[in-house]
Structures are given as structure tokens and as C-alpha cells.
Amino acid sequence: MPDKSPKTIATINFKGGVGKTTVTWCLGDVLSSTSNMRGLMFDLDAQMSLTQAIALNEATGFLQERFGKWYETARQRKKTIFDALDAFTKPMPHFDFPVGFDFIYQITKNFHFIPSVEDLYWQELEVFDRDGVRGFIGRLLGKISNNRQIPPYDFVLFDCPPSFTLLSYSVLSCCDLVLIPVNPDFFASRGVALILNSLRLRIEPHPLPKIGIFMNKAKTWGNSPTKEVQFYMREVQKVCDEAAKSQAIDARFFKSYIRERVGIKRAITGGGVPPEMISDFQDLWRECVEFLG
């Protein structure tokens, strides 16, 4: 029988400004609005960039008001991601944390969201035990998939923080694919090498999931990347090939890339993904699926 479990993908980069949060949102938005796929997205960053952007969505203010009321109710009822983590780490025989749409916010019919909270700063200070938190995300996804009131998801996206946290560790322990967006600059190839080495050290002795690296904010001339962008793409490709050989990391540099466009900055807060860029994210998803097999 075909595998019905959702594809779980974590977006990570320890360098700020690469567009990690925007790419995560846009990928989920395009997939859920241009196909029959249903997706769930997590904001696991204590800085709450994605959560705040969604709260500001739509110029009409309708979604802002709807999300604001839902969010405050979730906090009052202790139905946040931090409350789930707290329940998981308590010395009890069972993970007692019922999940439903008081925990999952419905952005649209096919695109759902679990927001971040400021309380996640506590887990960044390592109040919780590393090994004790490892299975949290996997168990939480199991609870969600076993709830008959929640429709099955085709994909789950995680917007991970720029620093490596316990939740990052938990995500890496169970996700299918790590997506690393890089920008066409001097840091690109050097940064990828550092990230790949850091991820391996952080997750040991457990195996790393597959890793897909792609170029974001790529300047183009006509229908192709500029010569400068192509240079950095070749450099990152070399790093991926070397890591695959020397460190036995299943890493691949994708041929697809996300073009640099001014409109993409407003994608989350109401502008939506620019129509001419929808194919960029569809191509990226196609490579993700091919890589996962």
C-alpha cells in the first residue's frame, strides 16, 4: 500500500536574512492553494516572526482580528506549543495533551498553522532535557494524525529558529527532509559547509534526514540566473558533493531556485505569492518529492 503519512520538511539556516520564514510560508501557501493538498505549518522560533506576520495578514484586518481572538483563547486554555512541550516532559505514563482546532489554527480550509509563543525562550535556555525532548515532535504529529476530527495532512512544514534549539533537535529526529535556503553571496558555499557540519554534530549519534539546499533571492536576466548567481550555485554544488562523499550526508543541491522579486516580501502580510513566482515554489516542491522518493 502507498505511504499515506505526510511529508515532513524543516526549513533551517543559522544565518539571518536568507528568507527562511518567507520561503516556508510561500511553499505551504502555494501547495495548499494550487492543488488538493492540505498542509500544516509550525512556527518553532521564539522570535515569532511567522506568527506575527500571519497576525498582520490581510489589509482588511479581518484575519488579524480572527487570529488574535483565537490566539488569546489558546493561551488562556494552555493550548500552545509550549504547553504541549511542558505536558510531554512531565513524568507521567502518557502524553496527556489533547489536540484539536483549539491548538491548530485554520488559516484557510487546506492550510493550517501552529503558532509560536514567547515561552519558547525557556526551552532555548535548556530548561528541558535534550534526550527527553527528542521524541516530542514525532509524538505530537502522531496525536494530530490519530485525531479523526482533524483531516489528514499531505505535508507538514517547520519554520525552525536561526539558532539550534531543543525543538530543532526534536524536528531533525523525525522529519523527512531539511531544506536550507542560501543567498547568492560570499557566505553561500562557506555557510553551507558550516551548516552541514553543525547539523551532523548536533544530531549525532542519530542519523541525519535528507538535506536539500536551494538558492533563494536569485537575481535573473531574462529567464536564467545571472552569471554571478550561477557562480555561487556551482560553488554550493561542490560543497554538497564533497559533504556527500566525505561525511556520508545525503545532501543535494536543487536545480530549482526562487527568484528575487520585491513582491515576495509582502507575501505573508497580505500580498500573497506573486503570480509569476508560483512556478518557482511548485518546482521546488517537485524536487523535494523526487529527492524523498
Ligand SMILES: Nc1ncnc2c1ncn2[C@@H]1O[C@H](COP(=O)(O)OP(=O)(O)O)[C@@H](O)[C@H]1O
The other form holds:
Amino acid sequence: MPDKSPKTIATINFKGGVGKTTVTWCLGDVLSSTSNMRGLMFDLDAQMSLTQAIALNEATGFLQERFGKWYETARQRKKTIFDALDAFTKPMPHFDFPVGFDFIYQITKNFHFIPSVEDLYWQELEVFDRDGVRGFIGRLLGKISNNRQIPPYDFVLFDCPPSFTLLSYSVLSCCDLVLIPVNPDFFASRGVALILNSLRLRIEPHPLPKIGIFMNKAKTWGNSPTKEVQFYMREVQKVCDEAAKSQAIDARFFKSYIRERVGIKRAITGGGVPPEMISDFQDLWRECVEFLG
Ligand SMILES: Nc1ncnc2c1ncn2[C@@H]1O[C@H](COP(=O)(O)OP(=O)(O)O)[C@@H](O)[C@H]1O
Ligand SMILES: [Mg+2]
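Output the form predicted together with this ligand next; the form predicted alone has already been displayed.
Below is the entire complex, every chain and molecule, led by the chain shown above.
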């Protein structure tokens, strides 16, 4: 029997604005629309950028209305990720939270979404028991894959907040791959060093997932990254290799990169992934799969 469990990938970076949300969505959109893979995407950021971008779809207005209505119902019926976390942290013997399409929104037939809610902010302040939350995402994914009504997913993507929250802790304790987008600037290598050197401390004693780092917003000249981008790619590569050795972590700097294109700004809100960028995401995915083995 081939392994049917989905590949679970969390996009993180402590820096905001590097493209976590954009890249996560575009990757899911490209995979689900250009292959027959099915994907689920979580918005775990209490700032809700992904959830809002999907709600504010400007191309047709249709999705906005459909999502808006669905989201209101989910909130009223207490079927949000916050309610799931609430049920999980209750002192009860069972994790009582039935999952279905009132909890999972179907953006398209093959691309599904679990939105964020503002209440996640307050949850962070109220729950102090880190280890009480650790198993949450893993158990939730188990519930989803056990539900006969929900066809199995090939990949699950998590858009994480730019800080280390209880939910990101829970995701990092169970995902296969951490994907770190960096931008070609002075801060890239420092940011990567910071994350790579702190992840072990944060996650121990649990085993670390694999870590893939890639350049987003790469300016190109002809078919290659510009000299400046190449310089920053080498810098990040160095930091990655050093940290991998000194921290004994399985970290890799990817060869594939996502080009900088203004068209991508409207991708989530209805424009879709610019056609000329589809191959960027397919290449990134190929490298993720190869790394995961
Ligand atoms: N490859 C890219 N080319 C051009 N703009 C990009 C690219 N990736 C992201 N952006 C833009 O950068 C900004 C920040 O992206 P976002 O995904 O919100 O970052 P994060 O989730 O890390 O805070 C957004 O305006 C987005 O449209
Ligand atoms: Mg974001």
C-alpha cells in the first residue's frame, strides 16, 4: 500500500511581508488546478490576511458572497478553528469536535480552506499550557482524514503568523516540512540564522521537521536571478549550511525561487496566479517533494 497520508507543509518566517501568505496560497492554487491533487490550506494567523483576501475576492464578487455567508454560519454554529481548539483544550476525555464542510470551506472542488478567526488572539493569552496545545493540529488532521465524507488530501498547507504562537508550535510538532520564504535583502541571512538557531530550542524534545528555505521576490534579468539576488542567495545558502551543521537539523536552501512580479499581488483576491509564474510554483513543489523523499 502506498503511503496515502498528505504532505504537511508550514510556511513560517518571523519577518512579516516576505510572502508567506501569498506563496502558500499560490502553491495550493497551482497544485490543485494544474494537477489532480487535492489540497487543504489553514490560515493560522490571527491577523487573518489570507481569510480576508479570500473574503474580499474582487474578480467575480461571487466567492466573496458565498464565503461571507459560509463564514458567518461557521461562526454562529461554533465551527471555527478557535472552537476546535477550545474543544481540544477542554478537560474532557474525548476531543469532541465533528469536522465536515461546515468547518472546511471549499474554494474549489480540489482546494479547501480552514479560515482564521480573531478570537485566536485571545486564545493565545488565555492558554498557558504549551504542551496541552501541542497535539491539537495532529489530532485535527487525524479527524479530517478519518471522516468518510471528506475525500483524502494530497497536501496540507499552513499559513503561520510572523511570531511563534501556540498554534505554530502545534503545527511544527507534527508537520513534514517547514518552508521559509526569504527576500533578497540584507535581513534575509540574519532572519534565517535566527529561525534555524531557535527552532530546536522551541520544539525540543520533539523531533524537528525538515526545513526548506527559498528565495521569494527574486528579480530576474533574462532567465536568471540578477547579480544582487544571486549574492543574497549565496549568503542564505551559507547560513543554512552552517546552521544545519551546528544545530544538526535537516535544512536545505532550495535552488528554485519565486520571481518578483506585480501581478501576484492580485492572485488571492481573484486574479489567480499569473500564468507565467505557474512554473515557479511547480518547480518549488518538485523540490519540496524531492527533499521529503
Ligand atoms: N513574488 C512576489 N512578487 C511580487 N510581490 C510579492 C511576491 N510575493 C509577495 N509579494 C507581495 O508582498 C507583500 C507581502 O506578502 P505577504 O504574502 O502578505 O507576506 P507575509 O504573509 O509574509 O506577511 C504583498 O503585497 C504581496 O503581494
Ligand atoms: Mg501573512
